[in-house]
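A lone chain, given as structure tokens: the form predicted on its own.
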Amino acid sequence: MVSIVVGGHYGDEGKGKIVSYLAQKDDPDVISRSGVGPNAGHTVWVDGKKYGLRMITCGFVNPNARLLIGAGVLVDPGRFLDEIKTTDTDGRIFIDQNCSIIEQKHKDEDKKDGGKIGTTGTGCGPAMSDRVMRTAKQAKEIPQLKDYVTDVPLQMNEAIDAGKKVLIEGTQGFGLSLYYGNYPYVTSKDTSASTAAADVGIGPTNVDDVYVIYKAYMSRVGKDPYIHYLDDKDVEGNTMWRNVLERAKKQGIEGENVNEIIATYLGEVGTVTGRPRKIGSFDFELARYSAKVNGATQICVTCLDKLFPECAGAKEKSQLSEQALDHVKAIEESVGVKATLISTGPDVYDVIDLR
């Protein structure tokens, strides 16, 4: 059984959380790691503490689980290594042989030219570029790598023939495709379903599932021109707006402009950036747009307790509200999948879980 969870929008749509809670729920044999590279941040909770990565799966909460990074992805050697001793996997993660190497070259270009489109400055399009060009060094040549140098492919393949149960984490969002985002203002490949088995070395006929990920509402950190931000015009057409900044301003946030606001009410700053996000409302011809792309057969709503915290912690359906029912139900309609997956908290177990 092999499944992939993948980004129905522009990154931070909680994908961390839901590879976090299958890595436990489903207790996957082997989790592997695709996508970009340390230019993608995700979060986890575990029993209260707060893990940001950009190397290592979330699935490193499954204590059984055999870790991996696919050739697909760029390594940065010290991130990676202090990543494993801040989640203790020493002995069950590893890395692909051919996994490409990000240098403090790369990323004092990525700091120089990033700014242009707004790049986290980790040096993964510069190292991207000096691969496509066959002059990146890889993980196989790096002595500090050596003991988690591995053949993903073939460890994957030979867990799946034998009749293991696999899970892929993609990286960052649909939106963000080089291939199918808003160019240029895009990552460095692209960041569909059938990309995340390809860097890990499997082909698609072995995918059983596709859990594309989609936050309750819209988030974006970058310099993406045709992302809205919230303007008092929004808040006034939007019932569920509105309430949101009531509460804010109850909780005595201040800011700027609306957007400042509700940002900072919901928490939203980027994970590798530290950059507060611009929000907006769900894009649904987006969502049905990438469903159909990545082809998934089931997807995720996260962080419908931010938009309504009556539902926060709930882990049944007919413990959610109304309104947060009707937003669901919209969302489904129009991508034409069912939600069968609804986080309602940053807890790995805050999840009402409809499969």
Given for the second form:
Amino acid sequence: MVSIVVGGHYGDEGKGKIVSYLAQKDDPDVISRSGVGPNAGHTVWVDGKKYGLRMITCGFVNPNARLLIGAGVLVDPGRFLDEIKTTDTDGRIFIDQNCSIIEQKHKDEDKKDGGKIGTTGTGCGPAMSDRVMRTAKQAKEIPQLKDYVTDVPLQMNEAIDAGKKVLIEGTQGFGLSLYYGNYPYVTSKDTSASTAAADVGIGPTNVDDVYVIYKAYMSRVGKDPYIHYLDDKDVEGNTMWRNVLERAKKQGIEGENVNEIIATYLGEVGTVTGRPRKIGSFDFELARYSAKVNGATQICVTCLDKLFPECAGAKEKSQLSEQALDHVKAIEESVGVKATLISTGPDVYDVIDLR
Ligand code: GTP
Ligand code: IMP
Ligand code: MG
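Could the form predicted together with ligand GTP be shown next, to go alongside the form predicted on its own?
Below is the entire complex, every chain and molecule, led by the chain shown above.
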């Protein structure tokens, strides 16, 4: 049984949270990280402790799972070794021998972006470019990584052939895809489920489930002039947003404009960059398109509690308010796929599981 988790909008949809839930609930034998590299910032809360992960899959929360990083993923060795310590995963985490390495020069180069694309500055774009030019270093050449390198495709396929459960964690979101996003305001690689499978060396025929994750609203960190962000007019014309703004103001939150006030209220600050994210209304059209291209079999809606605080911590559908249910229904109807996981808080177990 192979499942892939990917983002359906512009990243930060809460993939980390969903992966950590699936890692606990479904108890996969192998959990692999696909995607671009350490530009991703996944946040997971377990037992009141916060982990901000950029290299290691959030599936680490399951202590019995073998953790892998696929050949398609860029590895920052310092960051990787640090995260092994914070997650205490030495002995069960491995990376593919062919992973490309991010060096200091790539980070320096990335920081010269000067706000043009608003990259994360983690060196991913320049390292990917070296890979394409065939001048990149690979994990097998790095002495500090020698205890961790393996053949990930072999391990993945052996696990699948043995009938084991496999979970694959994607990064970023569909709207940031090098192929399908608003080029050039995108990341350095495709972010869809097919690429996630290729990243870890398995064929499309092996994939059983694709979970596409959407936040109940939309957020974007970095530049994208093609997106329409929430403005005064949108808020005035929508009861849900008017209520959110009212609650933000009641808490004394201030800002230059409604978008900033709402972003602060929703706690939308970039995990990697620390930059405030911009907020948009749920993009139904992009969501539908992204579900199609990803081949979604299930969708997940996260952060419902941020828009509808009365739903915080709900674990049953019956605990949701009418407005929250209407919102989920509107998403399901426009995307055309059932929402099987609804996240109602940052903790791993704040989930309504309708699978
Ligand atoms: P990228 O790969 O960087 O795109 O990250 P991501 O999709 O894993 O999301 P990220 O962790 O960057 O952002 C999601 C944020 O929302 C984190 O701070 C989570 O703790 C939080 N979060 C996730 N689900 C929920 C939820 O249902 N409710 C609340 N209140 N917070 C949530
Ligand atoms: P890069 O991936 O660092 O090259 O950044 C390219 C664009 O993708 C920028 O707009 C970033 O803000 C955005 N981006 C990259 N990774 C993430 C992520 O994990 N979450 C949200 N946005 C991201
Ligand atoms: Mg993130």
